[in-house]
Structure formats: C-alpha cells, structure tokens
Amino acid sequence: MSSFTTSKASTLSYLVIGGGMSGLIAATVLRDRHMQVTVVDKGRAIGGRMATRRIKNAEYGEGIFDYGAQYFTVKSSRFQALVNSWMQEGIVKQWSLNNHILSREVYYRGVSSNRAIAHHLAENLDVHTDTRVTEITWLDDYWQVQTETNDTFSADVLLLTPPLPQTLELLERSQIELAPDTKQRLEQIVYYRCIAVLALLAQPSQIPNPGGMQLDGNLLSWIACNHKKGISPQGNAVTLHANPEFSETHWEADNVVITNQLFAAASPWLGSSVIDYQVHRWRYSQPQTVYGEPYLVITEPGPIVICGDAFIQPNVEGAVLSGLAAADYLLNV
C-alpha cells in the first residue's frame, strides 16, 4: 500500500476495468495529465450502455440502432462543460423530444450514434476490447490482472467500473475481502433489467418526429425510430425497450414469445411489417438505488477505486461524475 500513498500520481500506472462512460471519462482525465492508463472491456465494443448495433438486409437496407441509453440530461456545470465541448466537436447534439416526454429538460444524444461518444473518448486511449478479467492479484507492490484468454496486465492502481454485482463477483473470485459494512452496502444495490428489441422495418415507422417516445403502457417504456432520429439513414430501424416489470418476468422467455408481445404493443407506432430483429437483454440497465458517495476506495491488499452510475446518480451523468470524481481523487492522493 505504501507505493500508493507515498508515490506521486505521475509515477503510477492505472488499469481501468470497464469501458463504459465512467471508465472512459476517468481514463481520459488521467491520460490528459500524462498518466499511463490502460482500459480493458469484456465487450466487443466499448461504451457499455452507450451501445449501437447494425442489422443489414439486401432488400431493405442497413438499420443502425442505439439500443442502450437513448439520451442523457445534464444538471451539473462540470458535465455541461464537457457536453458543450462535445457539441462543438460535432459529437453530440440536443434532441428536442416532443410532448410524449413530460419533462422540460434538455435532452442530448450522439450525432452519429450514442456509441460514437465512447469512441470519441477512447480515440487516444490504450483500449483492449473482448478482454474479460477473471482474477486480480496483488503482488507486493503492483496488481497483476488475468484475463479469460490468459493475457496478463499489470498496474499500480485499479479502477473498477462494471455494474456492482460483476465487481463484487470479481473481488470474491480474487479472494479480496471488503469490510462487512461496505460489502453489505454494495450488495444492497440492485439493478432494473431491460429487454431491448431492435427491429428493421419494411416501411417507415409511424413514430412522430424527432423519433423518440416514452411510453406508459404495461409492456413498453420506450420506442424510438433511429431513421427519424438521423442515425440510420439507409434503414427503418426501430428500438423497443420493455418496461422493468415485463423484462423481469420475461427474462428467460423465448425471443419469439417476447417479440410477439412487444411488437403487438408497439403496432400503433410501427405501421409496417418487421423484416428482421434482434433481442438484447440488459441485465444491469439502471441501478434502482445508489451508494451515496461518488466512489469507493479500497486500500488492502492494494489500491482499488470503484466508481460508476450506481454511486451518485443512476444515469449517464451520474456515471460521468463518478468517473471524474474517482480520477480527481487519484490525481490528488
């Protein structure tokens, strides 16, 4: 532990586990201060819930879908400054949703896709995707990190940013014990599940401009037309989000059973036959409660900082602010 408290931050190396917004933001702050930073993520692409996917069809074109986080809002001045810079760079724009969204808040989204925000953050980072961490081991004065494919990374400090159940599982698998009260607080944070359906339509949808609607029905919580949104110019791509209750009760159901019900519920806004579709299950779509502090520091056996959207706000802004706070802490240790 002495290497963490007595060394200057600039001499340390950092490994960020999880390439969602929290991990990427923390990594960019550290990188901008000329730190040695590596990011590893188990997914095929970075971004976490800032997720975008394509479905190609020879006759009906290519659908591009934002299928995780659909938009984000801003309350803090620090995040607003970041968002303003992204807007100036053409990465983000305001999304003036219609009256189906009751709030008068300003909504933002990625110009080409929401995952493009993550790609922008990762441009000058050392990022390794398809890299699932299986065990972390403290070797006297540094961390050794083992992956599913038997690759090894080492670092002085770890930042853990996955959903908390996955972080707790990794710590337990690595035989790293938390203080009982801390462990209990983390275990009490549970997440909503969300079943997302990506549907490529034969004809344009009936979803009103500008292409996104919150729904209060008993099955769907959200429906979006990615074509009207502007990210899917060549295909009529619609994203459906089932509500938490449907997602929980149908989590293990067959995809055909799920889509039959969701397409029926969405039929007033689809106005077209579905050519192709994919189903994605977000096991950790949004924390139901939060930890209540911006991040968590573990000092034994070696330095670990845990952060993410389950710490102060259960949304994109919360993930960013938690990542910023974790990076600030590391730079000022």
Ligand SMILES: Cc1cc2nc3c(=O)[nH]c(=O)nc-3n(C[C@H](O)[C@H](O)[C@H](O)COP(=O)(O)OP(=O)(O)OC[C@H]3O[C@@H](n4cnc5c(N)ncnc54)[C@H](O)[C@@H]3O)c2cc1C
The other form holds:
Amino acid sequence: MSSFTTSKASTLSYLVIGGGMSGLIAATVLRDRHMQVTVVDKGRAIGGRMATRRIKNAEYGEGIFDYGAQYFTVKSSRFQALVNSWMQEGIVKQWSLNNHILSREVYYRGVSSNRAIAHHLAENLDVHTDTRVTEITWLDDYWQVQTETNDTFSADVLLLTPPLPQTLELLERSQIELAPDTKQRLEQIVYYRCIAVLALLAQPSQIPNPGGMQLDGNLLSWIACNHKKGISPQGNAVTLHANPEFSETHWEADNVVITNQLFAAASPWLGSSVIDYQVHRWRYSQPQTVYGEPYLVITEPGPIVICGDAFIQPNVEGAVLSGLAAADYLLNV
Ligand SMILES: Cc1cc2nc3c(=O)[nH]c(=O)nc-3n(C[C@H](O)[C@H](O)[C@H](O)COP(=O)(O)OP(=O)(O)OC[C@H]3O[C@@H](n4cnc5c(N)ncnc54)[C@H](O)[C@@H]3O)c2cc1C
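Given the form predicted alone, state the structure of the form predicted together with this ligand.
Full assembly next; the chain just shown is listed first.
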C-alpha cells in the first residue's frame, strides 16, 4: 500500500464522501482525535444501506420499515467492542433469529431501527445530506469538491466510501487516473442487485416471531415483519427482499408486475391484504467479492483513501472495519 506524507497531520481537514456505516465510523474516529472532518451524502438521510423508511396511513397507522440491511453479525473483537458499547447505550440489541439453528452466530439490530445506528454515529458530526458530489479537483495543495447543487467544499484529504462503481465513476468524471492493475481489480468487484418491497398490511402478518426469515424460494430471499421485530409499533410493516436472480431479471419491470409476483410468493406469510406499498431498487446491495485489503490509498494528484464494504467483508461489519482501518491509517500517516 503506498502512502502519502505530510508534516501537518494534526491540522489536516478531511471530507468524507458517503455517510453510510463506513464513512460515519471513520469520521467519528477522526473527530475524536480532534481532526476537522465533514461528511457529505447524496441521500435525504444518512445511513446509506442501513436504511429505514415510513409509510403513513390514516386508517392503518404508520408502518416503519428497515429495507436495506436487516441485521448484522460480528466476527471480530474490534467490532464486538463497538457493538457492546452500542448495546450499553441502548442503540443496538440482539435479535434472536433462528435461521441457522446449528450456527451459534448472534444477530444484532438497531433498537428503534437500523438507520438509528447511523444517526447515533452522526451525532456531533458535521454532516450534509442531499449533497451529491459531482467532481473533485486537486488545486495544488488541497481538494475542491463540487456538488450537484453547486456547493463547494474543500479539504486536504478525501475519504471515498460509496459503492465502488460510484466511486470509480466519480474518479473518472474528475479525470483522476488509477494505476491500471488497481483499476482493473476494483472494476472486477460487482454487486448483487436487490429489489425491496415495503408493504403495509391491514392485519398482523403470519411471519413467526421474532419477525425475520431467510428464504430460499424461487423469488424471495428474505421476509420480515417490522412490527414483530419491534421497530414499527403501529403499522403491520413487512419488508420483502427479492433474491438476486429475480432482482436482476425484473430490474426494469413495472412495479405492478414485480409486486404481483412477490406478494403471491409471500402470501403464506402475509395472510392479509396489502394497504399500501413502495418498491426500492438497490442497484448495489452487497458486493459479490471483495478487494482483499482494508482500504486503498491514492496519492496522485492528491491524497484519497477509498474504503467501504467491498474491501474486506461484504456486510455491515466489513464496512465498519474498513472505515476504522482507513481512519487509523490517516491518523498514522
Ligand atoms: C437489501 C440489502 C440487504 C442487506 N442485508 C444485510 C444484512 O442483513 N447484514 C449485513 O451485515 N449487511 C447487509 N447488507 C449490506 C450492508 O447494508 C452494507 O454492507 C453496508 O451498510 C455498507 O456500508 P458502506 O458505508 O460501505 O456503504 P453505503 O451504506 O452504501 O454508504 C455509501 C454512501 O455513499 C453515498 N454516496 C454515493 N455516491 C455519492 C456521491 N457522489 N456524493 C455523496 N454521497 C454519495 C450514498 O448515498 C451512501 O449513503 C444489505 C444491503 C442491502 C442493500
């Protein structure tokens, strides 16, 4: 891994592009070491793929849906320590899923929602949502960052955390060239697509407690009752994830075509009529392979570190560990 050097490490300013778990955790580490750090995200809310949304209905109440990551697991002691601290603060709790009855894996989720974990991380951070970065330019000794809304940010160092195809697109648009072998390795990492359907039901679903089931049927890979999960106190809010094959083949299909098939496949667990629904297409849900190193450093024309879930593990833990490793690197340059 190449490195950049600086004589003014403690006074550097950092701009984190992407307020998902990777970017937010890196930003908190930098902030805790008194660095000047700003986070920008194109989304209306932070959290990225830790996503939660509401559907309101006057008669049937408000449904609250986790519709990206549903839970997370922990393999490393570093992430476990962080998760333990979140549990003590009441942000995270265990979710007693018994999908893999033989595995001893423990499942965790946000107490009020998964996006709430991102909100917790963002407390006391300088975060700008609705801010899509369109171009980055190195101006001799600092980065100038242009956004879709014609705002400009500047920083000494950039941390890029979007899904890799979006990061590569931004670099290309900004005419920043990567070493050919590095570019090729990054381009080879492709992501599963996932069509998510958020369905508000008239009556409680038939999904058994504790409210989440992995499925290996023809169309669905996951179904969850957010009411039984404990995040949707009023509304009977059900999240459906189409499997990668269905998501790929129906990507361009009309929402009615998609939901007709998915609701039919889910009917044994729905057991009630759908009052309202929304469809969300995750073009980049989880990477199919990973880069194999925790982050990537670019030194020319200026310092950039790239991290996220496509580096060591294609999930929430991987995103956090990659963000932590990137921040450690930046603090020790
Ligand atoms: C449907 C689905 C189910 C999943 N299930 C699980 C699960 O059960 N367990 C698990 O551990 N993981 C799961 N995952 C994966 C997990 O959500 C991700 O691995 C993790 O959240 C990725 O975090 P990240 O910070 O690397 O990326 P992201 O969360 O994608 O964050 C990147 C951020 O960059 C922003 N961005 C992109 N381009 C720009 C730009 N030009 N300017 C500004 N901002 C930009 C995006 O808005 C986004 O917020 C799931 C994901 C999906 C979609």
